[in-house]
Amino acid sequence: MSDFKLIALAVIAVLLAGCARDTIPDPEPTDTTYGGDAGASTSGMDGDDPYGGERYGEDDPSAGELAMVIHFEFDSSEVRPQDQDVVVRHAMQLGENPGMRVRLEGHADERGSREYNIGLGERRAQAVRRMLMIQGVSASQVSTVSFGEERPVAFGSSEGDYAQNRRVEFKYPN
């Protein structure tokens, strides 16, 4: 009997060991279109952007004024009329130079748990991805990564401050 029972907790312990843990891994953004390492640098950063990048327009004078970010409601990836125009412009360079790419960079506010504002700040990049698609913009001119929270621009807790922190801003690589 003691067999039989030493047996049975073996198989048991052998069982449990082989059990998949629900570990939810902590979500690193990723860039689907430009590898792992898009834009990566260790020269520093410059004073007008923390996060590196060129802004779009700065050597190219034809570029005019475009605006690079756009902003959303409290909880919603719905782009607002208000800034419809500014996707439409984005579409129509990317579609006039079939060869320029950019990345979506989504985030949210502090408010909410930072598995929902990643989910967020993807949804919303996702929106905009699909407006720059109906325009006419190639899918593989547009990738779309989510900071969620933790990129803000406005570091305090009033509604202006989380207003400025709901948004995409679109990168277009050096």
Second form
Amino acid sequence: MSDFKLIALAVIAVLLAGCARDTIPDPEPTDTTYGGDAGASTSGMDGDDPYGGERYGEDDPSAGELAMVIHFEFDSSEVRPQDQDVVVRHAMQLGENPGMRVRLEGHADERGSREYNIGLGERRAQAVRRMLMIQGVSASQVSTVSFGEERPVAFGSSEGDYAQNRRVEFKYPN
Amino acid sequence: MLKQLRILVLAGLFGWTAAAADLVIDVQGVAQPTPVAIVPFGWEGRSAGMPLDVARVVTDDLRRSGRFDPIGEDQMLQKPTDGADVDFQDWSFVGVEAVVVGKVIQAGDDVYELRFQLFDVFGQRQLVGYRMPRVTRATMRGAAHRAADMIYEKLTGIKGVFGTRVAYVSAKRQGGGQRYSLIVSDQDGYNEHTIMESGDPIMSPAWSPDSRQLAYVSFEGDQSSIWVQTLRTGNRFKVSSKPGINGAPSFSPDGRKLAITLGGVDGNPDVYVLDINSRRTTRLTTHRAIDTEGSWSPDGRYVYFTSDRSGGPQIYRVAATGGSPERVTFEGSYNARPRLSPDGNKLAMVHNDRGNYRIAVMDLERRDLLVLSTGNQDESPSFAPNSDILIYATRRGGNGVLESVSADGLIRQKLTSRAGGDVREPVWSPFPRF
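Rather than the form predicted alone that you just supplied, could I have the structure of the form predicted in complex with its partner chain?
Up next: the whole complex, starting with the chain shown before.
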């Protein structure tokens, strides 16, 4: 791009910014310099906070609470590494309270055949049940039920919806 | 169909017999529905009009079959109600191949006679003449469907299914959850009856061979159980509520047993046979994979089922008395929910076709697979009792709806449920028993 064109663009941008401040955003204040070798650019560094720190988490009401649902990858009944801690914490709770019961509800996304999906949901619930038992929870404390694709939480047909529906819920009767 | 047959016959006349089979396949793609005329029925009764426009019902049935093109009333040069008044020249001029005439005669307060005649225009002869003298206002629609069935069978050589019914599940969102209904309707969507409603899922309806009962899975009380319900009375009884999965009921051809899926406490689904009277179960499969969706062959010798013992789901069959299963499907990575055609020649399934879940039919003799549907979430195929049409669920506008397709894939219909909601799991009834 020639210097002339750059200057022309800059002038237009300033004019537009001046007359239509509401709709057209200000040209970004930038410490990037153009020119010289085509394609090369330089950047400034060391803003106010090099780490971009901000306040976080104080108002999260679920902080410290035990998650009651974990999710699964497509066509998988493996508890994901990031959810294993959740299962272990449920196991500790059940281990400390031998009278406590939990029902594991397995679910699948809507793809494919309904009764086969009942099987897939059950497989997920059983994977969690086995993990609980390995942690010392008694078999009599855990029951499973699979709803297959019959009780979705997300009703759309996107990958995001499917991911939300592939889950096991921990249900503690009151 | 009439046209195809005629062309086949022509081919024979011209000495193309060797190529006849290929010719039929070529013709099927361009087959035009046969033009016919259903003349408005005559009315002899005490009131101004007959209780039901019978010709309208017959016309709609034949048109929706995709094999017939009934002409409009405005194109008819004459409107006889008695066979003696049919002028074949007129009908030949109009270009129809068959004509139906008939009338409804009131014989009592709620007693009517429905009579009709079917004529072959080119042959100038009567093909069917039939009367039903004990029709009531409540049964007149059924009688009209029966007339359509007889006409259809005479003209195509295939038994009509207009007098049959369909059961399906509808789910409507309500509050935070869903309301599930098990519905039975005529195959054309009329006479919808909700036979069971629940705030918990209802699944897998299955007809008894005498079409008087439905088996289904209910999650009432957040646990699966299998029920058999008599349609006429609404009475139902629980046949299975073991710990874990109770699912996928399918009646044996003699109506005495159900193939079901049981998961047990350890959640390993296998196919069992449940004797309905004694409630005794016999295990058919023993594998740590998911074995489910058992479905009987019409001769009662085999139970076909879905198993993912090879990795993904495929269809297997096992002798109904037990034994080692034999794999049936090999094409593609996902084949599930087997259903045999009542004539035993075809196997319908949910087949993953390049990422889309579609309805496919396998010819059991030739072993070739024909993908019949065009959606991406199609499921629950069920054969009509004439083995010529399938009904299944597909998605449109984010909702489940029903479609039917001829077993050759050429004729497709969308069906609308008046009950609305997310409609799924259609199952076609057997032929009614008169």
